[in-house]
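Only one chain is given next, in structure tokens, and it is the form predicted on its own.
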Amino acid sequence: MKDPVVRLQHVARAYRTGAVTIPAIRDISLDIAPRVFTVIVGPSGSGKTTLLNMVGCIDLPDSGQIAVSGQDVLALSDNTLADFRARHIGYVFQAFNLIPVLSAFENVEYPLLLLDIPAAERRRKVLAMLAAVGLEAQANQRPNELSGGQKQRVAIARALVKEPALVLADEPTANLDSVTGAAIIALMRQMQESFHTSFIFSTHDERLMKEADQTFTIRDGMLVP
């Protein structure tokens, strides 16, 4: 394998509640190849989102090791790690996340806005995402005027707008019915081979899973053959 795109060594998390600790992690170790399709399954609790939103600088370990694209993510002060996640690192929603008062192209703008790229190039990248997503006419269009699978779209251009090394799904075919999900698994496949990113799922979808070309699985916890 190449140089992985996501390296996790020893990785332990757990939560607090008052005097009670529950792991939700439990000293992971794994390596996620660079641009594929990687799933990561198992049951509901059983740690999936946790070690996605890990993956995904969001949360940090109590323990372990954790480097993205080769970069030793702990070792970060707040601020550069933001900036990272920024640059580096894309997501896809269940619940799609998009700002309801902006247009499709102002939601796909967005994580330019952050970079700082000049509005020429903002421009440029939109439109050409907005075409590979095929929403070309839906660009002036609010959330709530587009569909499940069009909103689903919009997210996946502004994930891949930015042209990061990962893009982190979680769960994103739950809200969709199987015809337009099963579409939506295409799409991300395409964009995938299109723009050589790494995908990381976490995901219960059969079909997705058949899509893999890595997986991993979790139950409470902890890595399972």
Contents of the next structure:
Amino acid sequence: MKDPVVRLQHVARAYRTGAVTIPAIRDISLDIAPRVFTVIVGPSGSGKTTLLNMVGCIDLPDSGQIAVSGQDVLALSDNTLADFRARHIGYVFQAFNLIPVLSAFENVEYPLLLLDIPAAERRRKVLAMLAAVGLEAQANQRPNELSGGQKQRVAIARALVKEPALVLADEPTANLDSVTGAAIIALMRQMQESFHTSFIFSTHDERLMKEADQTFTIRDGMLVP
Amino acid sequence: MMVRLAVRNIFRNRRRSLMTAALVAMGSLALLVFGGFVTNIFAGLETGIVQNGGHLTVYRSGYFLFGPGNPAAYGIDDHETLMHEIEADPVLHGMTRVITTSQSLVGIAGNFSGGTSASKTFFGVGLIGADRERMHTWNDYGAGRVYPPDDRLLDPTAARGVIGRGVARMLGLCAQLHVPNCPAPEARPAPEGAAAPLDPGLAELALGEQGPAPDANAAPRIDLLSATANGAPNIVGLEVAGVDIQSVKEIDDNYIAMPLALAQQLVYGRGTHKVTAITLQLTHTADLPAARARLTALIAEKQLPLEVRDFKEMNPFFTQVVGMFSVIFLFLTIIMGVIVLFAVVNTMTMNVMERTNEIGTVRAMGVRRSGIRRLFLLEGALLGGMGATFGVVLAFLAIWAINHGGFVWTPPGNTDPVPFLLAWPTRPGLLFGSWFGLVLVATLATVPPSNRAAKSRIVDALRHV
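Taking the form predicted on its own as the starting point, write out the structure of the form predicted in complex with the partner chain.
What follows is the entire complex, opening with the chain shown before.
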């Protein structure tokens, strides 16, 4: 196996509510290969989202080690971690999470602004990405003027426009009907192959599982074979 | 992008943002309109003082503290030479509009010729009528009273003067002078027992003055009795040309103005005529510090026993009014600031709560905590800026409307109603100070909500519905 894009070693995470501690992830170790379509599956409350959050550097484990693209993310300061996310990680959310006051173009452009990319290059990249997801004509529309499938396409374009090493998607088809969901899965697969990016999904969707190059099943916070 | 995003976020909930901006605008409007009102009060008050008393006055040392009790003892020696030196001074010459002299005096005024035998003490001033007329035209701020031409004191050799309404009332001259709101004194019962014998000299004078019954159309005459610089009593007659109502009753009850020569005759008799004050009216009040410094230096060079006082020292009322209105303005500013503070805190807190999920999203995308903080602070500043700018426009419209409304009032220090006018709030300290102050308050009000937004955990923010 090539150097993994994500490496987790003995990672554990628990949530505390008052005096009660609820373990969400228990001693998980895994390697995710680069440039593959990886799916994390498991029932509700199994710890999929927690695991994805830690891989995406937006949550930190109580113990263990996490390396993304070879970087020990636990060694980074808050600001450096934010910069790391800006450069290396793209997100696709279940509820799309587009910024409602920005147009589709501006939503896709937003991650590039964080990387201080010049305006002309930004424009070229954004238009190319919108074309890739089939939304060139909707570039100036705000999220409330787009359908659910179109919103998720914008979200995919936003995640990919900075050409990250890793794209994380937390149940990306959960809010879509089956036809649109299938189209989004096909699009993501196509984009993953085109951009040679590592995709990691958490899902219940069996269609997504079928597309996976690599699958991890999680139950009660632990990986199961 | 951040500015674009901030502007759009402000208009995301238009009604709430407009209400908040309107509140900021009201704060700006209140500060600028009241500021215009206060500025006009200060200007009107200063103009009234400068029109009558000039900017700077040179006295003999000690006069300011003790002189009014015995003005004759505080005459300035060889005042004409000093006047010429002041006029010839290259620094003062360019700043000075009028240089004039005056003689203060105290004494007793009697209306013996009117047959009333009424008398009272007075504070008099001898002045140069032509200089007084020129001083009355000073109106550097366009906020002062416009004096009609007055020739009553123009003849320097005439024994003619003007008196306060209170003096006219107490000397029983109101009817002869046709003074409105000025009742005649009540007839007093004759005192029991024998009256104190009148000094034979005065009795003779009174007898001589009584003569035939006065002509109702002729100007009344009064007699002024004062002590000369040598302590001897002296008397002059004064034709009362009219009444000058003074704004302070105590002054109005004692005021008599007359030509300088007559006052000097009364105070110095046949001795050397002096003056108690050399007054300078400057073209602009802004030159006051420089003019005072130069005048003081000039006096020091000559080693003269003189002192210089400015109009604020001579009119503590002015300083008190300025202080009082400044405190009221400060109080209003604090109230407006607190109202704006709470309104913006409330609005921005609601904005943060409503956008919690969005905050989590952009943080996940790589925006630093400081980026979140900056975005909300910018929104607060823009909200404050919008409101304050709108308030400036409203204030100018309101001031225009008030100034064209034809309102009148009697400001402090005035005796007659004047148009109620507000100064345009173009003074940078007021205009930009209030604008930046409100924007600063709005920005500071955003600090707690923006901190809360910046400190929220990404996963918690993303879970927020």
